[in-house]
Amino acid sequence: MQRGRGWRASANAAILLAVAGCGGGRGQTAPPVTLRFWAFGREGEVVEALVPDFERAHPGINVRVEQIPFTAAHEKLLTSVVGRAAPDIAQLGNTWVPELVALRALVPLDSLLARSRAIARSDYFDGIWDTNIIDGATWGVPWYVDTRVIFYRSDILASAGFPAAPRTWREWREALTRVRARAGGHRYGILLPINEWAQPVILGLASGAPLLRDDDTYGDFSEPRFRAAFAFYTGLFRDSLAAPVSNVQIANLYQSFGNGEFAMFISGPWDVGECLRRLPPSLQGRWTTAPIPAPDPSDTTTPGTSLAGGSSLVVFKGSPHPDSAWAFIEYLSGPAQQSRFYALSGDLPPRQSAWEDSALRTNSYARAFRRQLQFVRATPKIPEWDEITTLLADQAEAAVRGGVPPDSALAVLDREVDRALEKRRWMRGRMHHDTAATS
């Protein structure tokens, strides 16, 4: 009897301990969560200022921001995925999204977006949002946007008879011709660094060229619309309207622009701040920005299409805290936080409602970007795109400097792109074969 009572007492104590250990007590709280957030470059420095408000609103979640230089970001991301050491959340350049999707490293966000009250798809610029949609699924939420517009010396164009920016390619070429003639051949109309791929691609996008064909498995640069855009591009060099130099040959872009060595260049939002800082006070008010002109000579109201760029926020598949990671993305995506982030970084917000902030609404230089962001398009969303841009830059330089006829350069480009996409064609063929075999 004594042994029986002792056994029952021990059993009851064990049960009570087990219940307490399982969180049965009402005063128990979940252990705090620590999120790892990888942010790159300047963004990694300034985003720290937004974290405290989030942590105050979410007492159980801590965010550890890990700043990584842009030069090391791509390799570090791939290494972390292979080594299963990826962060919970990362800032991801839009052209990197397809590669991480192909590696099956990211969490699809459609179900989270469907029940989110903080992120309104309709509030985002369409072309920017589209950069995150691959094979019908959404893999990232735009964090900040980038597109390219024209920076131009308004005083030089006005003296050449263009008090406003050109709106069509015909006007654009005429303005460049007049600028060149008025300076007696001692000034170029525009700087288009011949080792950069963005400018000919922007002209191709503005023309409606697809760039690739057959489910992005073959090059399509000899297609008539891109061919016309490339002819316009190379013609600017042929007629000495564009400076035949690479970006490494320009010792100081802002000094050359300020000296009037060229009247225009194409760039992104980061150069607004650079021009404000680096151009002398005497030139402030004598330069501004404008959307890319349209190829159609009869369309003077709609800009040409430009690149849809920037960075998005993604959740990695191995994250042990996906719900907390999503809560942080929702927080950073709020219009108020995007306005604060713009004030800290100068990065343009992807949500149109954030543009109602007075700092953006009254910024005359940002006006062209807002207009352009309504007319942007994603480049082909495939992992091989970065390799293709290198091939394109090489052939553009061959056509400008090497004396290769433009059509011949594009034919070579298509052949090289086809080789670069050989594995993609094989994988697509294998996928279709497997699908047919199981149906």
Partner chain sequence: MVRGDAGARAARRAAVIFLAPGLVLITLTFLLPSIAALGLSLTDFDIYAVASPGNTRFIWLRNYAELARTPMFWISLRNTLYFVLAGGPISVLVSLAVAVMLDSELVRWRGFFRTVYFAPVVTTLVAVAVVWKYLYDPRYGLLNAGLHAIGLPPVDWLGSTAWAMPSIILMTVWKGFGYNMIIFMAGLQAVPGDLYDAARVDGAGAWQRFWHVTLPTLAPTFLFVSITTMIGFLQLFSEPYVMTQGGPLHATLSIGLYMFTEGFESWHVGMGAAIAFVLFGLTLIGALVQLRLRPKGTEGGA
Given for the second form:
Amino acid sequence: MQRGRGWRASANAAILLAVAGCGGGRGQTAPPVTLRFWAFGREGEVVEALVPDFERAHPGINVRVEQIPFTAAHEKLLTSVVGRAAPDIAQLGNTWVPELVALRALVPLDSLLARSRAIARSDYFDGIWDTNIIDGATWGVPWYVDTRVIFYRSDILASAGFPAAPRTWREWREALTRVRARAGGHRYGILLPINEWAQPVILGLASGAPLLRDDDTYGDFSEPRFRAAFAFYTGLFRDSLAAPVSNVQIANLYQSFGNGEFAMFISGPWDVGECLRRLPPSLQGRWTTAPIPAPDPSDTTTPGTSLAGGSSLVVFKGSPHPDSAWAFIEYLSGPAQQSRFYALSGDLPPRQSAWEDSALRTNSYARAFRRQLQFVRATPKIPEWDEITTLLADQAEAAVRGGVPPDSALAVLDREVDRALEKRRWMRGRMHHDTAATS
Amino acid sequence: MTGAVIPSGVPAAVSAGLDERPARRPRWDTGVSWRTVLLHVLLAAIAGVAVAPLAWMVSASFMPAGSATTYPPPLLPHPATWANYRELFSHLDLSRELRNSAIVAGLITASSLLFNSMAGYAFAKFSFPARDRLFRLVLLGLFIPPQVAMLPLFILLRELHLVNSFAGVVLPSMATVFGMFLVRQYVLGIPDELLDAARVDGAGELRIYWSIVLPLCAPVLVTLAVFVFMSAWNDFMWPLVVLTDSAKYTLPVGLANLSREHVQDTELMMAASVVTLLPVLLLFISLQRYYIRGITMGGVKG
Amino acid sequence: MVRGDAGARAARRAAVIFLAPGLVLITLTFLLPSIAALGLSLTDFDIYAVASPGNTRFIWLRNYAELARTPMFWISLRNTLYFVLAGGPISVLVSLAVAVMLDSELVRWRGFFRTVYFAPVVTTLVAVAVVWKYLYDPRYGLLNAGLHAIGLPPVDWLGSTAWAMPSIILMTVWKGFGYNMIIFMAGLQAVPGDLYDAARVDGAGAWQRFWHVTLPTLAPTFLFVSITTMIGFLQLFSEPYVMTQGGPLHATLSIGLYMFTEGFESWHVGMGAAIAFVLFGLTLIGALVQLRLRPKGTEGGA
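Let's compare: the form predicted on its own is above, so bring in the form predicted in complex with its partner chain.
Every component of the complex follows; first up is the chain already shown.
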């Protein structure tokens, strides 16, 4: 009994070892082609609905959508790339693209884009498209976008003398001062959670600060524009215009917003749906969105620059079917599919033509986003950016809460960022050395 | 023995247990004492605690979606339904993960039995220089946390193109220090004369191993098989790291994935947990004698 | 075992054949990667290096220095030690108490109780973590419902920084007490009955017999249990991964989880390897300390 089981198991093991050793998804000679598409979170659930039409139009190509929870996505992506077991296509947050490019995991798409009739770069928001260009090559096609704008209580602002949202930093400060004067106590003008990096960075982007210098190998947080933006930021706390809390101290953002504990906060498109859902009916119509104000007091028409967020679609180098993968990407990038995707997921399309869709065109909350998307800039496209945001959040918190003078905090930040970028400097140095040696 | 009163903190049942232990009083003679009752009440309470979460899990798995997250939380399903299980096996492909777990655990068990028994037998019955020192060196491996080897092992697997494959999951578990130790302890008890007699008769070593040692080892092999199968079935961290394709997930990995996606679906998650737990529980209940013996063999110096 | 030279050579050859598969596998999948991990921990191997191995530099002990400077590391160390030093003794003592109770001659249905107490041990940790996550739900969980029933306020088990680790400890004790209980029971069986008789004749009460007869005889078992429990607890990973993801506010970030995120999420492989080695160091230190501290008379070899 034991013997037979042992031998059979060994034979099975040998066979399985041989077959399994080929890894996942290697090309078989016989069609149909199966594309593995990794999508994360809610997008993963929703995109399934778009697949049947594609498969009908392309008989012979099967798309298998694999839905991965966001919390596990980053780890699974990197592990699969390192393990040479990556899928064909994936949805990539655009801050993850630089990492995978550094891993040489993606297929550069320039030649495919040049030939493509379905994807026209001019139709895309410029700042968004730019997030996918690294070292002169294009690595992804934007799938959906987000950026950050101001959500505010229009009633509170109106009673403070601001029937429209502030358009410059001077107006912004004025509005917050008046709101605070009328409210007092535990009610503030704006919520800028102290432990988040996005708000100081947005202010930095708005003031045109480069954030890093010398080919993104050194921190540049002490240069004048960022210093000015950071001074504005810390000033809001110093003058009690911003609530002195971190995001874990806010039990229910929407409840607090509805109660008027703060009149403004900065967030992305998902919060439109959340506010519509969670704020009581009495409050609907008393809140809305507006683009980020610009630092220049004389320019009241141009918004301040904001974050260029969202996700792109990428093709992995190990994919045995890059052409089929590209066909699927072209399909998802079609304006009709983008509108449909928006309807299913609430994610904003990166193609301006898709915004002509009636639902988006008439959505008053989306208007601010559309305007803002024309003024977005990418954060430094390097793998270390994630780590830098953590350092930034820590120093910002030290400056706001810990009594550290803002300029000192920025000096410390630059030192720490320089240390985090040390390896990148070393590698860039070697690259230049190599190219110099061979030229 | 210095005189000391029983401290008030000592549970009476513990002292009851100690008191009666060596006495040879027949159990039935003067009826059941209050100590016995107390002891059994306590034991039953502990049994309740041990079982309660599992019982609730089973109960909730039969509840209709959404009914477990009501206040006050229900203990029994009203009405009971198979819907969660149906959903798991039709829509969520749990049967595939069940099959994957069975394959992986089966492969690991089979290879483990073979390689560990061979090595354990060699350590016990063959004499070669530095045998005992080598064995003690191998035993030291028990102190090294498996996490230490994981990253380099993953990179090694990548070079062998074994990432995201069952082979990659199985490879590190095919031979283990504990398995060798267990077999060796048992084989030490096999009389040398038996083996020497066979050698004198002209039997080769492999023949002796296969026809004499293995059959004699049947009890410890069953123990090892039960042990290895259960630990392979329950393994989480390594399959999590190695398997990137959801079609290859084993049950624990699939369950962890599901729990992040379906945080709200309590009843569904309970059903998935039941499916994950049931095979090992059944295996344990039917073969518990062997499993428990394996622990004591490893644990108590005999 | 009296053979000539040829016999000895044949014995060595046989030993090689029998030992080779198991030992080669262990060397390849465990020993070599562990040594490689030590080497990796002295480099700055990261994703750049994965892309092209030339992008690695030897930085000697810089990873360890960096760790010492990183608050997250000290948090994970503190959490892990909290888990081990609080959870370990609790788990061992509960197992001992239950073993003593179950060992009593008064007990009927001992086998039944033993099976029930052991059942949680064999359950898949991930499944159990999922179930307990719902038991711990502040609004709908059974635990808070139970507290409410006896008039106590609800506890935010997994959501408050003060209660998160105790919640994991509670679940771990529940899951594991049966394992050490079995080992203790085997040890208790080995206590010679006449020692008890002699003690009783000397007039010793139940507690004194426990303290002066049972415990000293159990000492080697106790040492074994405490060392193996410590080793297991130091490797805490699955529970925080499934239930809390290291939160809230890193209150349940263990060294194992930290190593996983550094190594497999951020791919700071050199750093991840350094963390794993710290874990190894802790394991060694902990074992050595316990071996040193053992009371006289518990000499026991492997």
